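First, one chain by itself in structure tokens, the form predicted alone.
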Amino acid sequence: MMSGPARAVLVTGGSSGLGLEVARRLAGRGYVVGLMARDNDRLNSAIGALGGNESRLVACRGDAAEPADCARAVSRVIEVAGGLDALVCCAGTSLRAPVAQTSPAVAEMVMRANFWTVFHSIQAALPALKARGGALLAVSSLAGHRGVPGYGVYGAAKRALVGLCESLRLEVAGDGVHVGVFSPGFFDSPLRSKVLDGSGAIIEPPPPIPFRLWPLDLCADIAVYCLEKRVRRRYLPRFVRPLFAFDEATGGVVGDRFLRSRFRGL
């Protein structure tokens, strides 16, 4: 657990699944949380969820993909608890597309939303995080690990965070600042009924998953254990890490296999 008289922590993409969750985790072990997100309504909802106690939850509206708007919220909870100890980053949105038939304007938007955010938030929150010895945990994905069919910009973009994440934890190793990212598989959030497809429109009904889809208690509790315990690299399933081996080792002959075979209807 993170020292300090008064812990405090941002979260993107506060309003709704996995964020709001892992903002009710912190805020239930004494955190300042503040959240972040662009639909004002939302995040009043999502604070009235949480309890609404103004001098613990702090409503952060912007959009995490703007450089100004995090600065905003880092002020806001910096104003608040007088500093900052935690970055946990969950905006995002999903897509389900071949590349072919990706627009170029969806491509920009998904990247932004999954990527852009993390990138202009990290540099908002990291002088205040090195300032405490803080902690940022990026929510990334499987995809951003192994090219998976239907899901090459979505995944271009997770892996792209993935690339950021690490090479920061080199650049502020000095500072006393952790890095974590965080790579599920297919979760239970409302982001589940909101899947894109190449030209933006929201795919109705939403795709299926061809693998389990886990709780979304069960990512929110991981994502604050790895923040708290100042984990690296956390995978959901835990198994597919030596999987990942295995399928390098092989040159992804059997992997690119199996995921075409799972992976039909494209």
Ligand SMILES: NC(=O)c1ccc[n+]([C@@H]2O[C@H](COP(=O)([O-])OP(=O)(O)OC[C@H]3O[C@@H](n4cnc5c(N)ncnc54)[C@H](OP(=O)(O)O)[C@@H]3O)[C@@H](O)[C@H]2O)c1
Given for the second form:
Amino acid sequence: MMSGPARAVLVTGGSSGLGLEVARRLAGRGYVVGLMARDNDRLNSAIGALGGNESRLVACRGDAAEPADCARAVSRVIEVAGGLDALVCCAGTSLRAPVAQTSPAVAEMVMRANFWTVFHSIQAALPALKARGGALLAVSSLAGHRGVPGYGVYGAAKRALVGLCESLRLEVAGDGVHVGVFSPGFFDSPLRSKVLDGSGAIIEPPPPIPFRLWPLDLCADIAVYCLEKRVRRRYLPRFVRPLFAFDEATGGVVGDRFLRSRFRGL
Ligand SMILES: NC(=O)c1ccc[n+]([C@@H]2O[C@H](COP(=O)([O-])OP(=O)(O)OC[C@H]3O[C@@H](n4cnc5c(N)ncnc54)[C@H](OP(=O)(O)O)[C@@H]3O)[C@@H](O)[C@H]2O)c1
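Condition change, the form predicted alone to the form predicted together with this ligand:
Once more the chain from above appears, this time first in line as the rest of the complex follows.
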């Protein structure tokens, strides 16, 4: 049985994929969970899929790239739970297109979905997180750490959020707020069938994946572990850490050759 006030979390991108599975796990641990996403129908079915408990699940419809929507989402969770202990930034979209073939409007949209959602949700949540010494976890990607053909803009957005969070961690450490970044490789989620090309159209059939596709459940377990254990950085798979070090030590020569062969045609 829980005592004291309920812990509370806001999950951006909570209506699908990783965000939904993280929400499911945290709801199961007794958190009041705010789910933030733009599409109302998907949001409501996500709430239904989690059991529909109105006192513990808060539908926060809104665009996390909009400061006012983020402020409203944070207020809604605080209204229900009395405070906010955690923020998980899962909102995002995927783009697979060479830089030269990416329209500027699509590039900006991808930056909005993958970077500005993180910036604005963090800014909105930070005062409440400071009040409770809370934790936040932002979801990046391996493409945010290493250039990959076809992932220039997506990788830029994911790298930008790493830079944001790495600095923020130092800035808020004195307030007892933890900042973590989870950077997975490809994992199995609805996003895989919504990958955009440079004109913003969905690529059909979905592009082949040159590496292992990780199970969604594994990703969600890792994300929750990182949040609760206050892990600073986590990659999936873990063995990329030494590969990144090797890549750095060899000036990227071997890595470039390997990645170009894996992502042929891009
Ligand atoms: N799947 C992969 O292989 C993979 C690999 C590495 C990293 N990632 C990252 O992991 C995160 C989760 O991805 P996923 O695969 O679980 O994707 P997903 O199933 O497509 O879910 C994305 C979620 O983000 C929401 N969203 C998108 N833009 C938003 C916005 N502006 N404001 C609020 N919500 C927004 C979507 O709902 P609405 O559209 O209704 O707003 C949806 O709930 C993303 O950041 C993604 O880039 C994914």
